[in-house]
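In the block that follows, a single chain appears as structure tokens, in the form predicted on its own.
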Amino acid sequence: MTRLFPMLIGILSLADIRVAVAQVDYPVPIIFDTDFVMPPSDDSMALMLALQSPEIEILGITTVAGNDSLERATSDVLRMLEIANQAGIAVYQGADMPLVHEKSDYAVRKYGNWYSNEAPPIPPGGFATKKAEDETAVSFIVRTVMSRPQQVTLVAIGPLTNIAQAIRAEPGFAKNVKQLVIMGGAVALLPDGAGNMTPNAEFNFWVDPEAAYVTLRSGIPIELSPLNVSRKSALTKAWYEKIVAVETPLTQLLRETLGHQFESEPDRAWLMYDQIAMASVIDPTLVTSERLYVDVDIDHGINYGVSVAGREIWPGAEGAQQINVQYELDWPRFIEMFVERVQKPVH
């Protein structure tokens, strides 16, 4: 008997899991904010997924200066919505510039190009007939979680500027978001928890630190998607050619702008990583996560924009929160469901 009741125990505790998350109210009410580009950025194939997906609500979009330009990240993403006929969905614009970071010479030689003030190139098709709300990202953000208390997800999968400003521009928003899913940050703590940007820091937290260095520590309940669960995933040909067997024009998309990546490198597996983000929001059962505090080296030094993560508070990080921190994915499960939503007609 004392065998069995552990068992028991075990048996009960995920049962009430199955049931939590099948409690789950859908659709879930977000707001995407995002540092877009057209593919083969991963900020539009996740947009893809969000759009496609029954599951999610979309309740704007805002953009960031990250992957490039303020400018680009809007114009490509409203050319995104005539793509896939979803022009009703309001764009907002928000910070065209990290809080601190500066441009540096290392910025330009390594990746993306946040720190453009260039005009943004064409997007396939053309400039978007759509334009960009007045009113700011920030302001939209704000208003949107403080009218739909504890109702609305943010899903961030640029750098966190926006989401930083919001938190300081309204002292009650933190507590009434309902959950902040980001793309960002690299756990050494955890397998396959080296940088993108320098040896240890991931790009969306480097671009900008501070900023990160806020939302973390601001006692939202966040679902953190590192680079740690993006390196269990491989976008391979094999199955992009799945996904762009159906005509559509969201495959068609991807067959004009990530099928000749693949004629070069026919071998290359992609890494995806905003797509496991908005995944998670659709389907948590993909992903297995950690309670874990993370917190961020804002110091200019050699660690600048690193985030760290501990099983317990340690000198230096008394303000850092405990967060889910994902550190596995269901591959299969997962990209034959970003397989099949992709495919689909769009509406």
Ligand code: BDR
Second form
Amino acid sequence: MTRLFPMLIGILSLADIRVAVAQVDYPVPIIFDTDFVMPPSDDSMALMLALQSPEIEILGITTVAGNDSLERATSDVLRMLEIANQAGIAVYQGADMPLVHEKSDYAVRKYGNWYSNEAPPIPPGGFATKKAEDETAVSFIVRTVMSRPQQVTLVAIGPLTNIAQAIRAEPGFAKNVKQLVIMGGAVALLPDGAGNMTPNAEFNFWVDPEAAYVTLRSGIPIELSPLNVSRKSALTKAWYEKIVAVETPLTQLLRETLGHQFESEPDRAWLMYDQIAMASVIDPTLVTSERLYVDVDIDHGINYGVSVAGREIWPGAEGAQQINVQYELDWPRFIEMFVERVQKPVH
Ligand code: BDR
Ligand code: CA
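I've shown you the form predicted on its own. Could you give me the structure of the form predicted together with beta-D-ribofuranose (BDR)?
In what comes next, the whole complex appears, and the chain from above leads the way.
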């Protein structure tokens, strides 16, 4: 059943005052593309938010190597669906390696285990009974989008390998995607735009820069949720305690996996990367965006995987596409919504 909520989205900047009226049809049918790991990972909390939000209809979950291996992403997400009593949602395995990027000493030293071929660890409560589908992630993504032209929103919160492969697999794919919401990149043009993997590169784009390049230039309407907007968030111990004050299978999972992190580091504040990207699909008025040309450096030099954004095309960026780039967050409304959704009883 579709409900129609007209939304007024005001986007204000000193140089440019624009008011856009967007109509969002709920529930929004999405494919959730993720380098999933159990909590305290942000992917897991983004999935909790999606599962607990009536505005979202998850058509399927596709996994990709990123935070950890593809096998770990698949094993953990299957278990999480069981915990959330949503094992009916199908999971499709995607890419186990980036398009081009290979393991290096630097990758091993820094955060991320995308190159790993170790067996996944046992998730909380044991491995899920249910297995992933036989169909591949790319086949599922292409089939679903092509059968529902201009209707499906892709939410991509890991390296963009699956999405780039889908774009390459089917020439008509890009123009049939309604919208692609990406957590990735860091924009030096806007405040808080440093990288988190190299001085200027963000993790998801750095793991698969070629995939990010193909995706950003595909013509798909894109909403980018870069580090700039992630840095407006802070999941503190006080917010954690508020969430786990209510007992549900999801808050219990957070207590088991996040609780000891706050015990050892009570002052730690966790950035909420993927949760913000997901929340912006549920309620686009939570974020403020600017339309910018965004491209990704795929030269294997010091800027490999760096996203570069400009208000006009610059030499070398010919063919780059204008997209919405989130840079501001209504933190009070976002965190209230997050707490309320995660605390809700599971179905
Ligand atoms: C992104 O990298 C991953 O570690 C997180 O899950 C998030 O998607 C932040 O740079
Ligand atoms: Ca992620």
